[in-house]
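Have a look below at one chain only, the form predicted on its own, in structure tokens format.
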Amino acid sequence: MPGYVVQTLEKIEQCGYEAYIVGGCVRDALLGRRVHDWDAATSAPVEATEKMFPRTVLTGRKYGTVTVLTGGRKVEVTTYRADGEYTDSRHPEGVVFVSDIRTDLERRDFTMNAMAMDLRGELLDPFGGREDIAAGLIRCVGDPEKRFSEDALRMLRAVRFSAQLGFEIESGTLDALRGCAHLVSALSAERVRDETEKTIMSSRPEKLYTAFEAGLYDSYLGPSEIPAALGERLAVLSDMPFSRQVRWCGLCAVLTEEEVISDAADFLHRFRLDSRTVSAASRGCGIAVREMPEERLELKRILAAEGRDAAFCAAAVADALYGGSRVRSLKEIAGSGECVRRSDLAVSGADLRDELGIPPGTRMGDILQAIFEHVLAHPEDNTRKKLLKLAASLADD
């Protein structure tokens, strides 16, 4: 432990409480993960914990939690408490304080995330947390039926969890994630889509086939097949650049191409995701599955007519499903100083009315087009004088 978690846990212990660092902490320090956030579980009452330091957050009153801040970094810590009743398979209506850790790990997930340790190193696994994780298993504490009741996002836990640790659902875990898929459709977008994401970031996002084969997205496809090839298909996934624009075209790529959407612009808006990443991500998704051009010319035109991300998305897409060497080549324009876009021409609309007298309006607006696209396949062009030249001859024509 840091040594900010330390005295954390050793000032709560001086006031004569218990204090253990708890679930993906404990986790991941057992994998020899990087741990990103420090939580801590304690028999003492929120406002007990509240004095004990001197810079302290109550994060939540109802829940238990306290942030304490030490130097810029910070510890959550929780009183023990157990659930209460689940009404909308996402949240407790309450919680119920208890004197003992034991009650507190009862409530958690999965058997690797319900593990507690002390300062002095002694781990509390009442639920076989730490075998579960030799074995590369993810399994709910107790009846995984109930688990997934009470909260349906646990089964898209489980399946990022997967993907980003590389273990598999244990049985029980499974066919009761298939039992429970349709609890799904209660969880708001925002919550899926940031499950769906974590999954597709990950080393191993063909693990969402999982989650497709059992029905977790059967509210987000609509009526649709899933093939049996599709985890095997996902799985060019992790050979994409670790953007989340490209993932999620990524993704609408391998689910059109296996025919499981027809529409990505759709499927991405059912995610809640924000315009840009659903504009970059569709668009992309359809040149690519229209076998995207190697040649310099047409990759130019291509970043031309739908832009950077578009054509970024499209490029990393289709080099990782066909082979190629397109994000290249279109790195390669981005830092030539060539001209992409119509703004970036040496002449604009005023000078051709300034200069050569054309009136605003379609034909000016046919000639600036005519003149962009010589200057795509020529960029030497792009000067003033050549292309007031240039333009002056389709003017008389």
Ligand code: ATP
Given for the second form:
Amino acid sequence: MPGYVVQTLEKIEQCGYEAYIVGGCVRDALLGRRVHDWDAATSAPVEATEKMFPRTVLTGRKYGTVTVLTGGRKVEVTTYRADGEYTDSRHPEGVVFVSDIRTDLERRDFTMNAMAMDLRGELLDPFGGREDIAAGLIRCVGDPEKRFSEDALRMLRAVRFSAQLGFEIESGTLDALRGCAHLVSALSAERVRDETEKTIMSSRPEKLYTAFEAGLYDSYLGPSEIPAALGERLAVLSDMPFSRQVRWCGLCAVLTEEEVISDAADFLHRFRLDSRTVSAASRGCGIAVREMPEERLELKRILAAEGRDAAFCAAAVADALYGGSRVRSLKEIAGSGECVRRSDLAVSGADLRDELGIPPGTRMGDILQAIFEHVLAHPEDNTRKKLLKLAASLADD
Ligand code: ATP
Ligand code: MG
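Return one more block: the form predicted together with this ligand, after the form predicted on its own shown previously.
Then the entire complex follows, led off by the chain already shown.
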């Protein structure tokens, strides 16, 4: 436990309350993984926690969370609570603060996430989280069907953790996941997107197959068969660069090739991804699955026609799917300083008008395009003198 976390827990104890680190940080510490957020749980009410520390932010009054700021670091300190009734498979109706940590651990999703540890290293593990971690199992706390019906996001979290940690979903939990899959349609697309993205950005993106096959994505796919080969095919995503755009593009390419989706842009839009990602990934997918060439000039044409984002997505996905070194070639092209955009040409429409008297219009557009295509193939000709001469000869034709 880093010093600032120890000091935070000490301070709370000195004020007469209980304090534990809890949830994901305990899990990751036991696994020897890097801990990115240290979360604490306490018996202290929010107002008491706020008074203990000179710098705090009330992050969520309703949920009892105070962020304690200590020398540039932060610890989220949350008062023990239980969740109220769930009526919509998404959010509890409200929360109630409780006096014991066990009740707080009970509301948590999986046994591995329902452990707490105090300052002295004493572990509270009422649901066998440590054993499940040792066995590599993701198991719901309590009745899985009830827990998934309360909050359908837990099903996507189960898949995401299995991909990040390389764990299996315990069989009772998996059965419930299949039975409750349809409840995912009640979740906001943003929450589904975020979990999906974490899964495809992990080192085991093929775990997404479990989710497809169980039907978690039915409301995102429309009616389609999930082929048994999809699991193996999805593994290729881990060979792709660690880039959001590329991984979404790769997912679309695999789903397109397996005939699970037919319109990548439509599929991506359903996740409410930002328009830049939708555009790069869907266009990149279109190029990658149509046997993307490897030849330098062809890659340059693609870069010129589709733009940097889509071209790089396509190249990265095609390299991983079919082999080759398109990404390396594209980087070389981008670094060469050669003209790959109309605006990089040594002449503009205004030059053609002023120097050669060509009036603006479709004819001028055609001439500029012809010059541009010439320069893609002959980068050494991108000088004002040579291009004006070329334009003059084209205008005479
Ligand atoms: P990571 O931060 O590495 O993604 P985490 O387990 O810390 O994993 P968070 O979303 O940060 O995940 O949540 C912190 C803790 O809150 C979890 O470990 C779990 O105990 C609890 N938790 C989070 N989301 C849910 C949920 N949907 N249902 C029940 N408990 C949850
Ligand atoms: Mg966390």
